[in-house]
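Given next, in structure tokens, is a single chain: the form predicted on its own.
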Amino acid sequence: MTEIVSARDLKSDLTLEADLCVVGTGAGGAMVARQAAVAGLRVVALEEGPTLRTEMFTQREDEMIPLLFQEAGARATIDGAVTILQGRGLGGSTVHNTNLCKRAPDDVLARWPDGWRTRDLLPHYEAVERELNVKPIETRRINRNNALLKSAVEKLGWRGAVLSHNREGCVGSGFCELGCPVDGKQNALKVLLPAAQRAGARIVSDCRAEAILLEGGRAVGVRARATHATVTVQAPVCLAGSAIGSALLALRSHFPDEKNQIGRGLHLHPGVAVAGLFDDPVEGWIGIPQSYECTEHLSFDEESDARVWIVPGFAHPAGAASLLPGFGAAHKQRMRDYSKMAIFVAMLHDQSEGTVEASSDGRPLIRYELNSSDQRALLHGMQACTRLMFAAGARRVLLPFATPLELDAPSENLQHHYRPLDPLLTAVHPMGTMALGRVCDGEARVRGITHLWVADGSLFPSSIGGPPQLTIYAAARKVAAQIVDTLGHR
């Protein structure tokens, strides 16, 4: 097995030759690296963030958020209206996500380009589900926060279901979002990257790709920057740095883009959290964070304003304290109620499209505004969460508008005009920006450049209305097969 090299330790420039350089080691990059290495290609995978190990996951917010998230958890749109939580480190966002595994809906894939419909992704979905041990969450493992959503869905007669996940050996510590301290996630870090290493892949952490090297319309390598050295990999390239990272790197590399499509079409699945206060303890931080969904208001009709996926959510103490409104004694009282609080999140299947641009200091400039339909859908989702909370038995419901709204009974008609920062939104599912049919062709190759592929959520030509990790794994597996077929016959 090859060793993971931290470029932080390099004292002089390093040049590597390979058959393929993969930029990013999250769901997409780890899958491509594993598949290509197992097929016999010499693979180098570059990771901007650090090498992560199970023993590092202390469950402390002050330690884990700066370690695991881009910009120490502070990445946001330029107006601050949407906080975007993205992974940084070996395994990418698969290290901090809540392990939800759900295929993209047929209604969504039916609008994607030929070659990317349900029938095309099916064998890859099935393979990933076997390899990562994806299975439905056992009913006995549904914690009270999720059980409250389940009971409300059943009481109202709405659509809902138990979700599937890729855990094995989970002890229900509830700290999935801060890295699993018992190594229970069957993810890129635990499963795919070790398999890539065993097959001979070289993995270099702590180095940020700065440019894709092009010669005569062909990708010939990657130049990356470490603390004290430059790392250059001479090889064809697969971008897998996320919808934000891959677009940013493409822009910095000055790819041919006559129609200015790179960085456009950004979808975020922005979500808003609605809190309910109950008489009895909820203790939503205990157990599997998300195990049940409500899909009653998740329409894939482009004309519908009911386009929200509702799932439980929960913030650990510091996160909750930063989100709950109020000052002084009022805020103190809200935190005293922390153990009796449930959280439901309305996540938009968004039609709005944002952009990623490159700033002068290399950081991404992310622009994203909700269109009028998404504004209506967001309010519709908050209304639905309110009904669910009261159906579950909440005595008060808190809506996180700029001027917080507290309800002690269901409201039939929430009146609120959305504006940026009112309410605050959080996103964990960036997609688009290098989309199939716009930037990439049907084989996930960047148009106008040979030997350059994309294998992450930036490929998605639309929002998918649910957790994207399974579709990223499956899409990357499909892309990897194309890469192996191409590079195996050079």
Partner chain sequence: MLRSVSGYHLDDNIAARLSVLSPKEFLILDAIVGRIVAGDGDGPKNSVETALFVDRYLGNLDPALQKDLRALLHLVEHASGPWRFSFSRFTHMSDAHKDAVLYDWQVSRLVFRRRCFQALRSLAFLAYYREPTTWIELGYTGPVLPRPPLGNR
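Right, and the form predicted in complex with the partner chain of this protein, after the form predicted on its own?
The following holds one chain only.
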């Protein structure tokens, strides 16, 4: 088994030769690295963030947020209206996500290019689900926050379901979003990267890819920067640094792009958290954070304003404090109800499209503005969360407008309180900046450049309206097969 090298320790430049260089080690990158290495290719995987180990996950927000999240959790759109949570470090976002595994809906994939429909991804979904132990959460493990959503869905006669996860050995400590200290996540960090290493892949962390090296329309390597050294990998390339990171690297590398398509078509899943106060303890921080979904208002009809996926969204104290509006004594008073609070999140299956651009200081410039249809859909979602909270027995419901709004009955029309960009949003799941059919061809190769593939959420031509990790794993597995076919077994 190869050792992981931290480029932070390098004192002089390093050049590596390989058959394939994978940029990024999240769901997509780890899958490609493993599949290619097992097929016999000499693989180098580069990771911008640090090497992460289970014993580093301390369950403390102040220690984990800067360690696990891009820009210490402060990554945001250029106007500041949407905070975007993204992982960094070995394993990428699979380290901090809550293990939700859901296939992209048929209605969504039906609009994707040939070769990427349900029937095409099915064998890959099935293989990933087997390998990562994906199965529904047992009913007895549904915590009270999730049980309240379930009871409300049943009372209202709405659609809902228990979610499937990739867990094994989970003790239900409830700290998933801060990294699992008992190694219960069957993710890129625990399963795929070690398998890649066993097959001979070399993994280099703490080095940020600065440019893809091109020669005569062919990708021939990657130049990456570490603290004191430059790392150069001479090899064909697979980009898997996320829909923001991969697009940023492509833009910095000046890929041929006559129609300026790279970085366009950014989709997100912006969410709004609605809090409900109950008479009895909820203690939502205990147990599996997200095990039940409400899909009553999740339509994949492009004309519909009901395009929100509703899930519980509890957080530990600092995160919860940031979710609740206000400050000072009034905010502290709200926090005293923390243990009796449930939180539901309406997450938008968006139609709006943003852009990623390269800034001079190395950070991405992200522009994203909700169109009017998405604004209506989000408001619809907040209204639905409010109804769910009262159906579950909430005494009061708190909505996170800039001027906090507390309701003691579900009847109020939120339209009167809504204005664009209020509330501020938190988004996850960036997708679509190097999409199939637009930037990449049907085999996930960047158009106009040979020996350059993409294997992350950048590929998605649209939002998928749910957690993307399973689809990224599956798509990357498919891309890996194309790469191995092209570069050949050794």
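For the two forms, the rigid core is made up of the largest set of C-alpha atoms that agree within 1.5 Å on superposition. Numbering follows the first chain given and starts at 1. Quick caveat, the model's predicted, so the values are computed rather than measured.
For P136, a C-alpha deviation below 2 angstroms is recorded between the two forms after rigid-core alignment. With the core superposed, G326 shows a C-alpha displacement of at least 2 Å between the two forms.
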